[in-house]
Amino acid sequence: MSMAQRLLVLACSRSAGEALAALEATGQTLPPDVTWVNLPCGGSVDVLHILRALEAGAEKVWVLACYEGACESLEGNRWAEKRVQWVQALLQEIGLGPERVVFRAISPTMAADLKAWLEEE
């Protein structure tokens, strides 16, 4: 990841990945300073993935996973959220902004919301 990367998105392929595909089907693309990584499940994100992304120069890391009760892996979304909370606490403790790491729940039908979130950043 180059130093110009503003945002790294670690995304559940079953929810966020589908929302991105729907967005792309309308001819829209990700901003050039956004890197998107599809994961088999949001729960497969590791604390080290997040920390290494920040170390490599990402200004912000989003972890996108399914809503509670919608995860095909049953509790992958909860594990993803807990890992994000752990990294946020660590960043707070060492004096870096915990807001640099964000967890968001998303469903496959939320392409418009995804677009709005990206535009807010």
Contents of the next structure:
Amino acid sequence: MSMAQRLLVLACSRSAGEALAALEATGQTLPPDVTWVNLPCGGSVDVLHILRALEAGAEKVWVLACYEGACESLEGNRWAEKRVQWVQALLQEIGLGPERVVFRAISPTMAADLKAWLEEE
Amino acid sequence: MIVAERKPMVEILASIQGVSRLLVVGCETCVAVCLAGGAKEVAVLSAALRLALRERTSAVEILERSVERQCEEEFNAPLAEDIAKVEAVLSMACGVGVQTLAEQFPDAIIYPALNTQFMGRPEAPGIWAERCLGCGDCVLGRFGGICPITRCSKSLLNGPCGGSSNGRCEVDPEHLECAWQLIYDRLARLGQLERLYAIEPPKDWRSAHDGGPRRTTREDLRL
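Complement to the form predicted on its own: the form predicted in complex with the partner chain:
Whole complex next, starting from this chain.
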């Protein structure tokens, strides 16, 4: 797999995916060096997805999932955050910056926040 | 099952320093069940090693394999071709699996990627706890199915000691129940409290590792 991309976003389709759809409805598009992958739930993010993306050349990986209490699968968002923390600890162990993997909570109404995050990145 | 955990990455990286072709081998039995050394963990460790070693000037090739039971030579035999191609093998099996590879492939350099911890069981998701020391002379039948040798921090056969408080062990009250409280409660439930009147004699540890490395022979299985 080749990924000469600056940023990979692993996104819960029920929150982040909706926020992106709202952003795109206003005519905004993702920067070309951002790859966005909608997942059925934040809980389907696996540590191997993140590591493989970094291995393939992604500079950063974001995991976007619902706020606590808002996950339709009950705890998928908490598992997503746990897995991000696990990878961050592993990156620290091998001398790479843990900040290369980021977890953010998001809701479907946060299109403006999503736009701001992408601009800051 | 045999429970293990991955060694610190700094130790693993130090062991494979200078290696340019590496084979990472998992085991799909105990260490896969305790999520330490199965195919998934082989993939994760290999990805982490590739990321860590990317900064090196020379490229490192990492092969990933996993076998059903690394402690049995039959399952390892298909690894021969891959082992011949690499400079070192990183085994994600327990210490038994690592030694089996070392015995079976005497010319190969084998490094352990796990620290083998104990024989135990999962108490809850993400928590494994020790249940058997393998003493070679099981006493569970006399203690309501709770092992005083393994679960009592002092391995007392005539307990409890004075460090039992509110059912917890003084060694680690937060995580350890007092084995003797558990034994008392269980025997009471079974109506066998009279067992506790018996004084247990000193244990003969020759059946344990104290008598040297052990082996078992079944003549009915040998020709």
